[in-house]
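Starting off, we have a lone chain in the form predicted alone, written out as structure tokens.
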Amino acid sequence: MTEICFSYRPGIPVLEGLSLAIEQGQRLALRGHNGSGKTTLFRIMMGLLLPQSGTIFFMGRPVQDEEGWRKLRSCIGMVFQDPDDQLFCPTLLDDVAFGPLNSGLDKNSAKELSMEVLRSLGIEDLADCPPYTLSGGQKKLGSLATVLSMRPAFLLLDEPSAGLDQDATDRLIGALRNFPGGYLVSSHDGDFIEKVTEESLHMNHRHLIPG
């Protein structure tokens, strides 16, 4: 993305002339204080918000229409800060299988894939649980499972370790270390960031700087 500008209110920019290039396989931390624009940046990267100016690129080409966004979203998965934004089906298994089913996978294959993902996170015993019965940490892992079941090449993770106990945090760390692609992680948890990322970016005065 190049020269991205975004404001929720006229004259009060959240992002101003922000540019960012990510290479395949990079594992990056995104740091910055609350309200600095990290979540806004993620939503722009996924096309959930449209910038007032600037260009989003994917695979070297500008994303200019719905077909371009569809291709981008087929390769990039986002784990929202609030897991309730991603869990809405009768059971956790239904949620995890939702994406694969809507991508054309048959019911048995989608269930098998979804159970494999749940096992990889150590929460397969929660497959038949309604999401509203899960703890905050279980919901966080469940929302990650809904994204991993789509086999993305890159992840955007917005405060994924917030509110997790040590066991859930360790499972999340293991999942990210085993993930074959790259990711950009927004987090205030320095210890967590050190364990799962290799480089850092800092949101500073509506721009991104290394470090």
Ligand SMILES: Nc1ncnc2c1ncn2[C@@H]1O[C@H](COP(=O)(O)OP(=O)(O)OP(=O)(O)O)[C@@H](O)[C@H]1O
The other form holds:
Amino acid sequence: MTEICFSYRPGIPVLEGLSLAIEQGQRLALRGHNGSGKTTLFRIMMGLLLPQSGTIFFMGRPVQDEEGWRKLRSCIGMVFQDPDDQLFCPTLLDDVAFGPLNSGLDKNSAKELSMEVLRSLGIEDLADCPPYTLSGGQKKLGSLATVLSMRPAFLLLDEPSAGLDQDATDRLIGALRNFPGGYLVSSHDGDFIEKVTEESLHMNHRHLIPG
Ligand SMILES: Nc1ncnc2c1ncn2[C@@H]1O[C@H](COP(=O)(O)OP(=O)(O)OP(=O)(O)O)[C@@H](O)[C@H]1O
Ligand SMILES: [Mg+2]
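Please show me the structure of the same protein in the form predicted together with this ligand, now that we have looked at it in the form predicted alone.
So here's everything in the complex, that chain up top.
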């Protein structure tokens, strides 16, 4: 993405001339203080917010229309900061199977794949729970499961470790280490970041700097 400028309100820029290039397998941390624009950046990268200026590129081509965003979203999965934005089905298993079913997998295969993802995160016992009955940490891992079941090539993770206890954090770290692709992950937890990423970017005065 190049020269991205974005503001929610005229005259109050959140991102100003922000450029960023990510390689497929890169594992990057996104750091920055509260309100510095990390979530905004993730939303722009998925086409959920449109910048006032600047261009998003995917596989070397500018993303300009719905078809372009569809292609991008079929390869990039985003885990939202607030899991309530991601869980909306009657049970957690339904939520995890939702994407695979939508992309044409049959019921049994989708269920099998979803259970495998839930097992990999150590939350298979929560499969039949309605999401609103889950704890905050359980919801966080559950929303990660809904994204992993789509087998994306790249992940955008917005504070996935927030509110997780040590055991759940360890399972998240394991899942990220086993993930075959790259990711951009925001977190305020330096220890977690160090364990799962190789490089980091810092949101500084409305654009990104290394470190
Ligand atoms: N929907 C919105 N309408 C207006 N302003 C918004 C909206 N969402 C975010 N903002 C403002 O944009 C700025 C960046 O917010 P953003 O949520 O991207 O920060 P963040 O780096 O993700 O913060 P945190 O670490 O707390 O998650 C903040 O000043 C915030 O108040
Ligand atoms: Mg945020």
